[in-house]
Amino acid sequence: MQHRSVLSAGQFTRHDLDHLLALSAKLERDLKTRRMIPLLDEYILATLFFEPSTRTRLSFESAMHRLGGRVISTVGVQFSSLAKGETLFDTLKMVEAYSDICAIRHPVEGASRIAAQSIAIPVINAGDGAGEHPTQALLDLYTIEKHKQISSRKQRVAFIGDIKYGRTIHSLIQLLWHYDTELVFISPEELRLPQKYREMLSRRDIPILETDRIAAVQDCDVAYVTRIQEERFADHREYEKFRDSYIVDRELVECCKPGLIVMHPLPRLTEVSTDIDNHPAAVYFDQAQNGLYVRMALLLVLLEVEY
């Protein structure tokens, strides 16, 4: 890989993805017998989370600790100097002075790209508004590879829920077009896939189906479920209109194709019923754990440390 920063899923080649998947798998295997792999003991990661996060922030910090590195962090605008009126640029220049690499989550789409243009250390986009979430997409791809071997088998992947604002979906489809896939988008009409992503898929001849019928998941190999995101709606009444549009439960899963896996980037609300938590199809907790291995791999690659 020749990347200085990770800003968009669209920047990766198939070669990059093969390398990251293999490195993540090696790290996962080795962590079964070792608590730490101390390769980054001379490095500091800054985590800048100006928007709520649990799994992404903790997995980045855990990844750095498992590699022997150190972490400095700020969580929430109210706990940073941005609350005093400091510009994001000034904050980033301080982060550049104090650390070797940073992960940033920000509610404004494009904030991570601005960060990468402002400072010399590597920047990782940990989610920017309704834009992208490339590291989530990488761990999603790793999960699909582990359970369905997407690198060698054709897969039909269904995305269910908030397709319009779902940044994890926007990133994952840009990785899936490197593989033999068919994509099904299940959402209300008002939350359909943005046109720019539809055009991207068309240019790559990726077959897609757009529908509002949850039954379309029944002949798919992967069901990727997302919550309807209240924070993306300016009008709360619009959110209330869509929030319980789809529910994936045991009854639905048992009507689906054998071998289906159910994924969710979490947190979930009501869209994935707890009655499938112990069902073989449910892989979302494994999916969350995979974030540790993938983010460890990314830190090593961006800091150019061999393993």
Second form
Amino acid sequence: MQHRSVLSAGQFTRHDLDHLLALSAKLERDLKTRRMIPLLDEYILATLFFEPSTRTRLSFESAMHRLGGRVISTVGVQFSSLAKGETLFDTLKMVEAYSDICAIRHPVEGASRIAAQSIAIPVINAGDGAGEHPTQALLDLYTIEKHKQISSRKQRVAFIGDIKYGRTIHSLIQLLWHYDTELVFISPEELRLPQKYREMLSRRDIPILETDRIAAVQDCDVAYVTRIQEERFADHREYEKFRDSYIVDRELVECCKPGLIVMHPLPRLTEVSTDIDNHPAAVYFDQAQNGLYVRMALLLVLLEVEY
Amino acid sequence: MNKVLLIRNGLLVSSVETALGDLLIENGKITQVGANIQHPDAEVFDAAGLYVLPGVIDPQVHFRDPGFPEKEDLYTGSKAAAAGGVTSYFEMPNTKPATIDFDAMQAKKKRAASVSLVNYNFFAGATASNLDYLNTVPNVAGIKIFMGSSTGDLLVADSHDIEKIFAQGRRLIAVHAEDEEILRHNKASMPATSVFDHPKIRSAEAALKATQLAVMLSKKYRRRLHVLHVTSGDEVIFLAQHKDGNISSEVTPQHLFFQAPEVYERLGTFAQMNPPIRDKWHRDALRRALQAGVIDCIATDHAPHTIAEKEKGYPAAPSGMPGVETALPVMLTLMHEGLWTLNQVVRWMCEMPAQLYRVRHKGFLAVGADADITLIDLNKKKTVENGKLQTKVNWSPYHGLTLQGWPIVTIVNGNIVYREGEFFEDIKGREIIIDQEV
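Having seen the form predicted alone, could you now give me the structure of the form predicted together with the partner chain?
Below is the whole assembly, all chains and molecules, this chain first.
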């Protein structure tokens, strides 16, 4: 990989992705028979979470532990010296001294880029505000590859819900454009794809369909569902109407193309009905678990440890 | 009527199993089901190699009687039904006069009793002002609302009038769901020069909007709703998300079989119907929805118009096509293509219509059930030909196509009505009894 940090999904080449997917698959396979793959026993990961995210933080920490490494972390800004008025820069310089790699989540867009410029150790963006969430995008891609083999077969991927603010969507599309794919964006008019991404996709000749009709999901191979948040709407009734219009349930899945997979970055509210949790189409729990393998692969690659 | 009929060694089919067995019929009822049934006085019918189905129930036909004798009447329509293995039908109210009052309903039933070869009942047609009739006319299939205009002038397009019907009474409401406002807007703003424009004018959006309104009203008033002929993937997904125990729906064989634009290239205005046949995307959605149980049953919407009328070109030609005679063979042909099983066909064409409409004693081959039975040769191939049909208009959208799986014998109330091309017309069908909502 060119960069020694992971800041944006846009930084990856197809070659990087092929390598990361293969490595993740190998780790997943090997972890079926082993509990630990102790390649990083001389390394320390710092997880700096300036906003809450149990799932992502635990997944990073578990990934490091499974590789035999150590973890130091700060959870909740109130416990850190940031609360005493220390700048992000000063905090990072301390972290640089104590660890070999760091994963950072911060409410401000671009925070991880500033971090990477401030310190010499690799930085992994674990979500920065409304910006990007590249490791989520990688685990999403890995999930699509695992279930639908997107590297060898064209896949029609539907994004359902909040296309405007959904940062996992914005990151994932920057990976998907390396593949043979068609993208279908299903959302209320108010929550459509930002123009920036529409242009990016058009430059890369990725066919897209934008619609408010949930019915468009029927001939897709992947349904990537996201939460529609109430605060995006001025009117509570509008919110309720949209929330109920974009629900994916068992009957809907059974009306779709056979083999469809339903993904969700979790946590969910009602947009994916629990009545498909045991349906073969529902891969969102597997998707969450895949975060472990993908983050293990990233730690190995960034620390330049062969496996 | 009082004779005893023993159907021997047939393959008895239900939605859950297919089993070799005998059926004993006495006084128009099934009195025994099992192996090696013996009866000293029974006339024995050897059904070896044949499949024995509960009589097919077609819950949506237009037999045009009274008012349009050039198109169809209750005699020819019921004869076409018998030839198609259909032992019961529900007929629609857009006749002339329309079935919108007690007298018209009584006249229809009286006429059917004297000419219909198979069992019958009728829908009460809704207008903006006949609520009393809709809720009190005895023993009918349900209330029919045309939310969008089609053949005839029966139409309740105003959503307040539609709501009034949902708000009062308990009887099943069946809707032709196309939004009249969208239809009018499209007619005014779009070209209508060829039949290819038909599905654009009568858009999936129009169907969806009306279905949404009907579903919303059904939920608001907890009213039993049946969505007639679902035709779009959009309605399918909406129903998948919102259907509850009070709501059911149907699809026609032609919407499962044909697709645009090919069907319009081949048949022109003869393929024109309301709501229209749409493209493959919609057709595939309908096939999956039926499998998924989002669509509950099959109905033909048998809606004959004469060849001369259909040749008038678009948009002058009337919408509708015949189908009661070919529905079962079409569904069996698609079964041979691997789309579904015979048990599923029985579920969608026999059991579910009986269940959804609360039909008493029909839909199942069980002791105590009415002896309405369809015997089929699952492998028989026959080419559909215009001029060789029972429907008065004597054409079919399947003309020239070879269908596989045909009814051999149709039994209504224990009497053989149809047997390999021959009709036995002395005994007529009966009024179907609908169990009222409690």
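Positions refer to the first chain, counted from 1. Bear in mind the structure is a predicted one, so any value in this text is a computation, not a measurement. Definition used throughout: the rigid core is the maximal C-alpha set that superposes within 1.5 Å between two forms.
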After superposition on the rigid core, does the Cα atom of Ser53 shift by at least 2 Å between the two forms? no
